[in-house]
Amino acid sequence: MAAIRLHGTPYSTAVARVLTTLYEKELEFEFVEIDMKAGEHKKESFLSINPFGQIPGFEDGDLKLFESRAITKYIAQEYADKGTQFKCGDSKTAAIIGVWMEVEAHQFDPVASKLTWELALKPRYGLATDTAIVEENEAKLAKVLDVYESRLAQSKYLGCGCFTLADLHHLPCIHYLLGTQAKKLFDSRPHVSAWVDAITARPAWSKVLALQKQQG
């Protein structure tokens, strides 16, 4: 049995980030699913992972995780020496990159969620979605996509000149939304664009594709 055992389903953003890290760095892992609708993120051997009951779990030999950037973070540092190395340049290069992992964090992603929910999700339940919410985080999306246009007409990637965590966790949101009138966002400004291909046209992410369509 591997070691690595992640436990969530693949739709969710948080798990997608974490199962394209391990994706990248090429290790072996169990995924466990967990039946959201049946409850089971709240049974006590899920809450004995994360005692918040959301996903996803992460469990390496006696390591237990949760909370997704923290754990790409553990396994980008943990087998550093394996797959795809999520670094360049020297410290400076690593508080540059540490810089746009936050942005991410705390600037793209509760806007990116926000519209991933009501374009991409709200849909899928049958649920209506609320315009006036859909434009005010379009436009705050706008601005957040301005700055990062500026910061890709300097660096190929957000944090350096390689592929970093700082791009990696955009992943799930920005492919929801590509799939959404947001798209446009994206592609009306050059750089972020083409950095948008690069990243969406990874393997590890193509093998998370192909996992949320095997558990679909």
The other form holds:
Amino acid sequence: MAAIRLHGTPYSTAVARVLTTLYEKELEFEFVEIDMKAGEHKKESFLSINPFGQIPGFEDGDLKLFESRAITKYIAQEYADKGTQFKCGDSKTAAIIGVWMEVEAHQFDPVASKLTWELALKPRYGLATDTAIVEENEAKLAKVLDVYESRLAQSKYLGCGCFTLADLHHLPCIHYLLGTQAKKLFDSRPHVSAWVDAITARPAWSKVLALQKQQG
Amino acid sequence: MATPVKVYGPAMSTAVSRVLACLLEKNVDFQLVPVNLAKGEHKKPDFRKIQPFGQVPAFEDEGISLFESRAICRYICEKYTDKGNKGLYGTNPVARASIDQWLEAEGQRFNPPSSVLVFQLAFAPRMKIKQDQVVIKQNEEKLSKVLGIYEKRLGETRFLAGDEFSLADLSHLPNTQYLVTTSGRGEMFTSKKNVGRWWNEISSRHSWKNVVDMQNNKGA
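Now show me the form predicted together with the partner chain; what you just gave was the form predicted alone.
Now the full complex is given, and it begins with the chain already shown.
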């Protein structure tokens, strides 16, 4: 049994965030599928890993973790010498990368998640899209991406000149949104568009997409 | 020589006070630079140079400019490891992973509903903005679920990430302060045995009392 075990489903954005990191770091791991329909994530055995009853849950030997962004940070630090380095430079750059990781978590994700739900996921479940919510959040996302456009005009990736977790954390939501009308918000901003092309082309991300296809 | 560490924003802002609490825990000298939110100073081009989203806080130290309060706190802990509370961000990787986990829980689970309630219950009345009772009820329910999970956790450990006070607990101070003292709904916290005990401990810390003094001196 691998020391690293990831519990969840591959099409969950939060789980995909961790999967991508594990592939980038070229780590061996066991993927434990959680049966969401059967409410497996609310059962005691899973709650002992994530008391909030949400995926992902993560184990590395005896260590148990939840919250995808804490898990990816742990993986990056614990396995610093393996696979993609996720840094370029000194501690000052690390602090700037930290800023843009918080930007993803607090400025981008709340808006992008709502749009992902309305435009990409609700249709899959036969639920009606709320056009008022879409309009409101497309306007918000446009403002966030304007800031990204300025930033990416000065820096090849969000944190610095190299691909880091600050970029990686965006992949799952961006992937969904590129399949919807929200794609235009990324395409219409040249630096954002180039950045999206670069990060979505990474082999580790392709592996996550392959896993998603496999599980249907 | 004046300290190079500058925090931009009013002490009464929850995100600004998160940074102030961290600086005080770490015994790092700083200068608080006022930003007049009522006059929209934070939305002006000059301010957006240091915080492109037009929000407070912004932060400067020698040769570095940062924003996002939780990123600023992590930077302070990493840069000033040997000052003040040395264990604030953990002294080993396992401790740090647990702190990061509960910091994310604060940012992703606790903060969204509690921020809405802080605005609706503490700020809207003084800004003469009409409260939205539907929004209040929805977010009280969300926060109540989160606090139920905290109640269980804090029966197992003294603080959220373990048995030492950490950045994860500190991050909860700003919103909880308003909800317990100003909102009229403080019993969400104080009626729970373990959450109540935890709130008393973390809010009695010298560093947090100093932040509250700063908030009161500025007239909020």
